[in-house]
Amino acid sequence: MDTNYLKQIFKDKFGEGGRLFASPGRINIIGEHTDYNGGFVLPGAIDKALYCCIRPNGTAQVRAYAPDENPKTVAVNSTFGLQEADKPKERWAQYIFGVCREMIKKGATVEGFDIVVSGDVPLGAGMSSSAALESCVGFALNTIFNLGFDLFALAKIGQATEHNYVGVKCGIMDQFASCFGKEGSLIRLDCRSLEYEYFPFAPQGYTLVLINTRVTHMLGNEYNERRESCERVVSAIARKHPEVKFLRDANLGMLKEVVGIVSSVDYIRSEFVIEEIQRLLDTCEYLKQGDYEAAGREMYETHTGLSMKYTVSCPELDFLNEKAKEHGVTGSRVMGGGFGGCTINLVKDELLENFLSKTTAAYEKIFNIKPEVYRVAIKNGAREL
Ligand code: GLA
């Protein structure tokens, strides 16, 4: 993205002195819907980010501007105060407001500021554009007002923004990846203890590529319902096994003990989660050994589980997954929360061009939508430019 353009817009609108910040979107190799279950995830930050140009304005107001919003459908300007009652009506501005409020609730002194936001993380594509915005604004405010939050605190502020100002009861993966990303490395995060380990990832002879169905879906109720299913099953298991606080602490044997006590939908969703946590651990071992074919088989298993058991796929994603299989792609699955967005594909270099051209053409023919393809580069997390 041309950040000079962003700086120029800031200057035209608000004057000199704006500082530029960036925070990226993310991929996740495996470990989906495991974060809010205390399990593991394996994300990496990417070369697509949300950017802001920002400067304190000496008032008690925030003046925000999003030049890329469609002016016909959304107000691009948003001015709001920092009290709880001042929540702006524009959705994109609510993320900025939420971050400010969460910081203030933690005792920080956030004053008025001017901000221009823009970015190249596709919206609603499962690449965490919202977390990127929260992390970007959080990192920027922390810097310009010298608030002293560490990166974990910033990630949690972003997550709390989703919970309290957007209504998505998400886990910590996206905000964590956006804050902690490191060039060339995935991050294995234990979402129960919050311990993490960088995992160098540069598979020789393979390319990681995302295919965007362009079915966009903002996460909301369907996501929250799945989290509630998991929580109900944890309560049922904990009656006999009080040490179980998350599905991470349970195993399939314990789950079997609550057959007939929990609903079949809750049961099957929880089965997916328990299996997925194990799949991630197995995949990390395969990656350490450089066995990408075995890792890829786990990715396919994840897709099947997300589609059949967790039911967060859609015909477009299933189609792309089938095509990947047909073309001998090493691993492929729906990525992120689901219900639309991208598949992530680990593809042998010699198969890549043929796979992409055939698959995108077939997809377009059937669904009448031109899918987008992104080759993934793993980059650094939140930063000042
Ligand atoms: C969304 C949420 C994350 C995570 C994924 C699914 O991206 O924001 O916390 O739960 O879905 O793995």
Second form
Amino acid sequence: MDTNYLKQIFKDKFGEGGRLFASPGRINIIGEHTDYNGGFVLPGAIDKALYCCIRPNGTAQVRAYAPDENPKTVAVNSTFGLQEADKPKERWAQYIFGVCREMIKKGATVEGFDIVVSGDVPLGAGMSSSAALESCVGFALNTIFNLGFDLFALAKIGQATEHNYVGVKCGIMDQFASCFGKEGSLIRLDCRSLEYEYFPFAPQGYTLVLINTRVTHMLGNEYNERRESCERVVSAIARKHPEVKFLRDANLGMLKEVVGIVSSVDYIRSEFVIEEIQRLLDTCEYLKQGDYEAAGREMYETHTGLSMKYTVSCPELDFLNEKAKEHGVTGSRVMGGGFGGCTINLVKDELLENFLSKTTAAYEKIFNIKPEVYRVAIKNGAREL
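Previous: the form predicted in complex with alpha-D-galactopyranose (GLA); requested now: the form predicted alone:
Here we give the lone chain, stripped of any partners or molecules.
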């Protein structure tokens, strides 16, 4: 994205002195539905980001402008105070307001500021544009007001913003990846302890590409049902193994002990989670060895599990996964909660153009939807430009 364009908009609207900040969206290579089971995830920050140009304005008001919003449907200007009663009506501005409020609740002194926000993280494609916005605003405010928060605190502020001001009870993976992203590395985050470790990811001769089914995510009750399935199995296992607090603490042997005690649906969903946690750990070892073909095979296994055991895929996602196999793609799977969204694909460069052209044409012919394609690379997290 041309950040000079953003600075010019800021200058035209608010005058000189704006500082530029960026925070990226994210992908997750492997590890789905493991976070709420105390397991691991393996995200990376990408080369698509939210940007802001910002400057204190010496008042108690925030003047925000979002040039990307459609003025026919959404107000692109939003002015609001910093008290709890000042929450703006515009949804995009609620993220900015929420970050301010969460910082203030932690004892920080946030004063009025002018801000222009824009970005190139695709909306609704599972790359966490909302977390990118929260992390960008948080990092910027922390810098311009010398608030002293570390990256962990900024990630938690972003998560709390989702919970308290947007109404989404998300985990911390998205904000964590946006804050802690490192070029050429994925982050293995332990969702129980929040310990993390970087693993190399710089596959020479491969491209990471996302294909968006353009089928809307419909999580809601489906998501909650699966979470409850896992919790019921944990309760059953814990009667004999009280040390088991999450499925992450269990193994397949323990799971077999509750056959007939839990439902077959709960059993097979839990089997997927236990297997997925191990797949992620195996994938980390393959990345240390630079074995991307083996890592790709784990991605395919994840898709099969998500489709057949956890049943969170859909015909469109399964079609894209099958086409990836047909065209020799190294690894492919549904990314995110499921029921729509994107597949993430690790493709050898010499196969890429043929795979994309043939697959998108076939998809459009069968589903009468033109899929969207995003090539991504692993880059750094939140920063001042």
